[in-house]
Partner chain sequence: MFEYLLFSLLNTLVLGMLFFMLSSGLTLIFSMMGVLNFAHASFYMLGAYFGYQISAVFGFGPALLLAPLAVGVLGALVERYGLRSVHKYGHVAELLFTVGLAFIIEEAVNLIWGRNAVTYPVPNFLDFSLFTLFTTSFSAYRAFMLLISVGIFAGVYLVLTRTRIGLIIQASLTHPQGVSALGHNVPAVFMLVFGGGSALAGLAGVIGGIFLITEPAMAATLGPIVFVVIVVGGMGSLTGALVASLLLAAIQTFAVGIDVSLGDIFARIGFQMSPGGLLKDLWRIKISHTGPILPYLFMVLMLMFRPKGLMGKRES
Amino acid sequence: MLRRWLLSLTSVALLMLMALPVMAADTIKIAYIDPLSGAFAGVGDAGLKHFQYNAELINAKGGVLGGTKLEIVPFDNKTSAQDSLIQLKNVIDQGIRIITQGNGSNVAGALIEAVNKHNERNPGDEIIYLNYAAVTPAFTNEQCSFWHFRFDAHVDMKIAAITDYIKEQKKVKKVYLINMDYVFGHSVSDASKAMLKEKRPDIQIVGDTFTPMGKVKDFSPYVAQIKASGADTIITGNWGADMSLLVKAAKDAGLKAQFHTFYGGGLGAPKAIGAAGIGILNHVTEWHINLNHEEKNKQDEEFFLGYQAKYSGGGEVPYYYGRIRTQMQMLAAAIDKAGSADAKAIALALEGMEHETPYGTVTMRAEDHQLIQPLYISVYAKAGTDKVKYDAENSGVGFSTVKRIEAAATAMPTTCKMARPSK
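Just the chain, alone, in the form predicted on its own, possible?
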């Protein structure tokens, strides 16, 4: 009798111990690996706030899996691939199996390779990598991975939108390319030259300059080269300080050429150029701060204003990444669909997922894990006008849509031949 009682007690104790991890999992942690120090710390900090805000909104609605909260855990990589790999080890050691990163394709390439290796060596203990901003096309083409999902449009998708718009602008005769000297910047240059040659063979490429990433403090010599070239249009993928310093130098030099950018609305750029960018500085994005006003979307406006009130620093750092909201909402939906926070289960749930955003349906394409979504080209415009209710960074200028590209029209062919894990 005593022996049977002891065996029964032992069984209960074992069951309780087995249940402890489930009971303790009151949060699902997401590692945010991006710069929180160094030249691009401001960009990394802004991204972190975006993720925290979206996690808070999801948690306020009950979280995932019937009450589990999402938690964003920051890891500073200093925009360094080497530091990112060190931080990835820290992430693994802490038991976190969902990571997100965006700033720097050099970092993204290293993370994809490291995640692939970890997952091959540790079946059943995999990591999923959600990429919100690293846009080198290879990551969803020849370097595609089952464990990697991209929520931003890649370089070729954005340059296709820009060059389609330029094709319609008959005044454009001379284009200057200026980009950061790493894989992403070279992708922007290569795609621009190829697509302009196809769509507007009459346009001259009068400059193709690469600048050291995060090292240039004064872009005035480069702007002087642009002026001397006679360029009427500039295409640049510069971001962070390399974007804001470029446009500041252009403003100071009185450069009147049109800018077509990926990140002209990014941190620091609106304040640096201000009214000088009205009608001149364009950027291609999946969202901008006046879409809610243009489209009379009250729900999106409440979302935007909620962030502004809590995280924008009095408007100095406004909400920017529409895709982070999409990513977080799709992640939450995938966890619920999978019924767990297992990386492989989340990946399978994300593949082919359709999601309704405030501005249309987006799809995570199953064959390459590239999000297909509408894009917008918008231009700096004076705030307080009919279409421009909100300004960026208290600059007096905001963004006004000049062209919407429907999701289907942004899709590009993929060369991805994905190696999939065994079932």
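As the structure is a computational prediction, the values presented were derived from the model and not from experiment. Residue numbers count along the first chain shown, from 1. For the two forms, the rigid core is made up of the largest set of C-alpha atoms that agree within 1.5 Å on superposition. Compared with the form predicted together with the partner chain:
- Of the listed residues 378, 240, 102, 157, only 157 lies at a hinge between rigid parts moving between these two forms; the rest are more than 12 positions from any hinge.
- Annotation: rigid-body hinge motion between these two forms, rotation of the minor part against the major part equal to 13 degrees.
Can you switch from the form predicted on its own and show the form predicted together with the partner chain instead?
If you are looking for partners or other molecules, they are not here, because only the chain is given.
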């Protein structure tokens, strides 16, 4: 009796195993590997919603390959490289061959290596890795991989945009660099020093400080240092609490300097900083919530409002990653162009692909798989006025564009020597 039971159970299990790949073929799955618990869960959760929203929009228009739907499958990596590799095994076991990740260059570096290794050992069963936010320049330079595509501008490109803007500002005389003490902060500092020297040799760099990550409570002593140095401009790659606390302390001390940041405009910063940032806090992004209003782009406004209504929790966590739309649309276009969801075919289709976004043409550069896109520098401004329609995170503060940097001007030379698989 028992034996027969076991036998039938096994056969059912076998049948289910056989049925799985068939079911998987119904949708094209994209594994989203990012923090969904722990300190950065808020950030990871917001990213997931961006992907789900964009997948829905593509599916509503008929999906890809004439009717196949896209599906986002979340995997929690707790912002840890080890957990990400375990999750990657899960992803592979579940038969998913498209992955995306963004938070933390340490995670991205581990994933690139793991994907390379898998693809070397499993020809014909490759994985493609779409990176939407890890910005260490090495990933599209010395560490570049055929299987990795980056849709965010990397550190050097963003610093190039900021220094392009500073180049025109004749009143900028003294620049202070303050960054978090890890590989990302150091690359911001190095790039800033190199590019300022080249573009404005007359500018004096009066400070180059590194602060321990997430350990500083009161930034007043640092602000006192900045004041004592006489700086009129500050460049920082700080994010999270380190970003907000710095700006708050600066406001308290009456520091009249311009802040140029990467992450001052999203993921909790507007809420924490609020009006303290008006007129002084700039950030460089490919998109911001007031762009549709400034450019009178109805289609983008609809896109933005659609997200606000469904996913933003009443505007608390608004749409932020303009590049996720670009990434999803380019992925869909690449699948259609390749005629299959095979990783290698998608990668070949993505190489060199041009794409029309609401704000200009972007190109996935073939030589290093870095997306070249226009960037915007925008500054905190009071929302609800003629110029600034929408506010971020219900903070009463929105953004006003200061400068648009054309795609070509952000393109940096690459040292990438990519090993390509034979076609």
